[in-house]
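One chain follows as structure tokens, the form predicted on its own.
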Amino acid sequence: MRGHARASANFALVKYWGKRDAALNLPARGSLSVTVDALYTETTVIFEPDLAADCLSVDGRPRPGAATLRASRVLDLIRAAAGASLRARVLSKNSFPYGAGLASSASSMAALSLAAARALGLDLSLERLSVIARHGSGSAARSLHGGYVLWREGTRADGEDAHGSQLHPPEHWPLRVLVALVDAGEKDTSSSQGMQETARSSPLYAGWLDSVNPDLEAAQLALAARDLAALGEVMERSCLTMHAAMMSARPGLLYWRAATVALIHRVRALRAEGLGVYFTIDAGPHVKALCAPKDEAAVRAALEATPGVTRVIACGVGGPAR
């Protein structure tokens, strides 16, 4: 009773920040993302009769506490679907820093849901697995799918319609995503906690929510037309609006470092020089630069030369969990 799966991280082009139901991880608004190939999690799930409780190891290190509780929420749903009761040993390994604002929770919960389902002999659709994985990490709803993915907020109280769906496969538009790492440590405030604090105390939160649906419409049009300038404009606007709401929480939530700000200015300078490159930043200090393949070498060199950048990871558009 063993399953193994790999799922890739995804980066939101139009952001998800805030929940309409925290217990079910239902988003307050929809979001749109790109799945990336070079950042992934590989997970093995083994259901064992002698285990008294689920146990989780990430990159060779036991992870009791909150991480295991999130994994158990996903495993409970898989067990219920299979009519099983055995506890599981979960062995997870990442190709990139864990818990540092690079969507490791999305890839890990997506891989976990698929590996656990296969271990118990279930052949569930990616949409159904997306709903299950969402209980462990909201953005995991997008990592089951490859290419460009829309996560619908849904309307049902039980959240069964709040799942990810592929809008376009990877080959629709093989853009490049360059991830500039500026801090490999785990962040002090988790995304879930940060969302709660922003919704509770930010005077800009209502405006942030109002901005999402128009941005989703504009981004989908830009994706369909493969219009990088239009997509990049929406992507940067969504990023900065989200972070403005986070920064105005009480206390202000600031994931950025000095190098984060330097990278924003560097990307803007590259664009002024004629390169097609745009930035986005999730709940962490790292900057992701979206560009056309022809500009990748020049953009990468500029990012690597920015003070405070420790490494640049080059990604293509990735496929679905497998």
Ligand code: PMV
Second form
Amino acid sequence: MRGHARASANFALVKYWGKRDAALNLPARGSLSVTVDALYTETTVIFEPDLAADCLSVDGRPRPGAATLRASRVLDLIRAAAGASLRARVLSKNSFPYGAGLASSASSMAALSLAAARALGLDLSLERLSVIARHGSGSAARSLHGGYVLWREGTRADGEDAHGSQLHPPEHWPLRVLVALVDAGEKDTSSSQGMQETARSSPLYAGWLDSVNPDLEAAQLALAARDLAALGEVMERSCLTMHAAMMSARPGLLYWRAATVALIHRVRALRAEGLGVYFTIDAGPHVKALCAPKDEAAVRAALEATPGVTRVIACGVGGPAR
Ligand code: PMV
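Got the form predicted on its own; any chance of the form predicted together with the named molecule too?
Expanding to the full complex; the earlier chain stays at the top.
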């Protein structure tokens, strides 16, 4: 009745922003990500006869409320698959700051789905676990697999085909991802709420959706050819197109801080100096820079020297949840 799992976070190269079904957490379009090794969640799930409700602790702190409800959505699907009704104690530990806009929901929901399945003796495929983890957080659908991962939008109404699939294993292309943490201050709008507001009110939402499939195709070609300039170009435009749609929602959603903008300029200045480095930004102020291993030291020094950056976390391409 006890299972343990570790799953890594992932960052989207071509972004997910918008749902075609909020209840099933189905994406309006596909997305493509890289799994990162240094940011991971380790989770133990223990199903216990005496528990009245699921309870969750993260990094040693109890997390009743929204975080537990989200975990219960995933646990309910695992219980249904196993024909079980016991409630669970979930102990989760992160290798990085939790809830700070660093994709902790992706790694934590992926680790939870696998740990809970193992605890109940279920041997589910990564695709099936991806569908289950998706109910806790959309991007978690991409965190079961290692390497470069495509989350298909799927066509089935029940969402069973909207799961992550590995396109390439980590060794296909050992790129580096440097995460520049920006001191954020207040809490941001959650991605689910932000997506809803963008879909409801942004005049650019339709244009954003139209941009995704061509970007997915271009990114897959660039990945297959290991063409960093081509991949970087798609990654930056997917990020900027998504943020343009967010910013033009009513009221406008602005996740960036001054340091976020400074980092964008810094990355572009490094490129002008001949380094192969490209940025992406999610629903928060931090900037992730993608580069080849040979440029890592120079990129890292430049990011660390940018005013407002508190820390840089260096990641390689990560493996599957296990
Ligand atoms: O998985 P969610 O619901 O937290 O949404 C993730 C949204 C972005 O991080 C902004 C983009 C992405 O594809 O990961």
